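Below, in structure tokens: the form predicted on its own, a single chain.
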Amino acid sequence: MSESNTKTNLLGMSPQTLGDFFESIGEKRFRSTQVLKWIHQFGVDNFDDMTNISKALRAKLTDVAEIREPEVVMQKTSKDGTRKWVIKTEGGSSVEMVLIPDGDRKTLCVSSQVGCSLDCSFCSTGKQGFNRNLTAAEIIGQVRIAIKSYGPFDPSGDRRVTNVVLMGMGEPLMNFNNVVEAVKLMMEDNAYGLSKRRVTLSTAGVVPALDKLGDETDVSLAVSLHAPNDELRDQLVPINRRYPINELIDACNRYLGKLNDKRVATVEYTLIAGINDQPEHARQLVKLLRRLPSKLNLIPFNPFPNSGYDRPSDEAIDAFKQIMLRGNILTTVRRTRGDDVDAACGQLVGQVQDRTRRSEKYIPVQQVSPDASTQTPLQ
């Protein structure tokens, strides 16, 4: 075992966990706040640079702890300014993270797992299989990497990351503890200080974990829906077979009910030509979303090799949007960003040493009629 692997990595520790660590080494809890600021507000990696703590404590920390980010193995910048990083995780697999600049807004899309076990049929990530959950340090490390890409940390300067969305590789709620630890750091005043409205967790619908989430954090919620009925969603998003749409909508309402403000859920709906983009699908979706305080984000399908799917025409996308708007559903169409460097939604793949032994065969979903009454889900 290397010396590094015998030390405790402090990077992913929330204030509570870091306080517990300091007590475990015989130090006062308040020291954790000092170290937290050095790590996340000043971007320090070396304990010797933490000038407001004693030399003795710095020496102790050097012996037992470290501040270690994932290794960046590749960075690409799209012609539209979107940045994509490939980072190496423990065990040799790689994941991807994306920063999307839009004026003063800089949104970082972070990954939570190495691959994904949900196998949504329209997502390239799911076709890579699944290796493991990312640690809290590997998740929050993506935020530090993005900030440091602009140069040395400057706590008094402009925000280099204004929004974080857990919409990268993986299902965040299937890595519950590490994700919660990381989002607490994102919103911690002594760390990154992001507003709860600027940190969004996206889930495909792990209902028990969603119920638990509301007891741990008040992060904003996005729901990967992608279909207006169970028969179609069973095929596009297989976890729906375990937690059907009605159960998911009820869980979302329970989560929103725990918040102390008027926030709504963001519903994500990937439009796939001839699959879920028909007028009747839109009308079904209007009826469904009247049950949930929400706004709708339409995402034109971003192609990847062997998917078997196509992007709808601009006319079909607009027709779907207009039906939603006439139904009084606040609706936007997500502009495709970073597709020239495979950084668009659904295109993130990394390099996954698959532990699920999933077949490499790609099986596109059958076309399902809007009422889906005579279709049989893929098994």
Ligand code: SAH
Contents of the next structure:
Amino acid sequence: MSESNTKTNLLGMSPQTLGDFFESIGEKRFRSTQVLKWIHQFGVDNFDDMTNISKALRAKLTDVAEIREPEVVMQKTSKDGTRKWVIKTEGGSSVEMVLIPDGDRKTLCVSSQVGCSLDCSFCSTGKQGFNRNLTAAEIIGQVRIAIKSYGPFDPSGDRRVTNVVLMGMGEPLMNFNNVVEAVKLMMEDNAYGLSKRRVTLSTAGVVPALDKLGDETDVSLAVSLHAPNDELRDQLVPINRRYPINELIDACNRYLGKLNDKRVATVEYTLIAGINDQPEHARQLVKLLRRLPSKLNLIPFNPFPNSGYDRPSDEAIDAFKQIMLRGNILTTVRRTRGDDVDAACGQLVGQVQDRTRRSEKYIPVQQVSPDASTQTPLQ
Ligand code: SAH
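Would you generate the structure of this protein in the form predicted together with the ligand, following the form predicted on its own above?
Let's see the whole complex now, leading with the same chain.
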């Protein structure tokens, strides 16, 4: 066994957990504040560089702990500036994360699981099956890697990542504890210090976990609806058979009720030609969304090989949007970004060693495009 496997990785520990760790090695809890800053604000990997900590404690930490980030195996940049990283996770699989620059806003879309167990019919991640949950270090490590990619850490400089969305591979609420640890670090003043309005967790609707989430954190909420009635949603988002739309809407309202502010939920609705994009669907959706303080984000379906689905025409997308607007639902259409490097919504695949055997029924997407001009192999 390599030496590193016996050490405790501090990278994914929230302030509370890091405080517990210091106590467990006979040190004062307040050390966690110092160490958090070194790890997340200065990007330090070695305890020896933590100069406001005594030499003796530095040596002790070097003995028992480490700061270990996941390894980047590939980075690609889209023509529109969207960047995608492929990150190796322990066990030989890989996941993907995407940075989407848009004016002053730089949104990082992070993954929470290797693959996904929910099997939504239109999502390429789901078709690959599921391998395991990412650790908190592997989740927050994505944020750290994106920030570092701009060069040496510069805590006083412009924010290099302004928003984080948990909309990459995986269902965040199926990896509850690790996701909560990582989200706390994103919003922690001594770590990344992002406002709760700029960190968004997206879920397909794991209702009991959503109720628990509101007791642990106050991250912003997005919910993947994709259909205005149970009959259709049962087909597109199979977890609906366990937690149908009414229960999901109630849970979202309970979650919003726990936030002490006027935030609303973002409802995501992937528009698929001939499936859920008809005027009747839009009218049903208007009625449904009257029951949830929300804004609607329409996502034109992003195709992938053998999906069996198509993107609606621009006219159909606009017609759907107009019905929503006439129904007084605040509606935007998500611009497709990064699709030339397979970085668009639903195109993130990584490399999943499936444990569900689902992927045997599925012909995988070509992993790496042969376009060498945009591809930067890092090793
Ligand atoms: N499991 C979580 C997090 C993933 S978010 C969730 O479901 O919310 C990824 C978003 O992209 C979801 O809204 C998902 O439904 C959507 N999506 C998945 N596949 C897509 C595709 N092929 N085209 C467009 N959007 C897609």
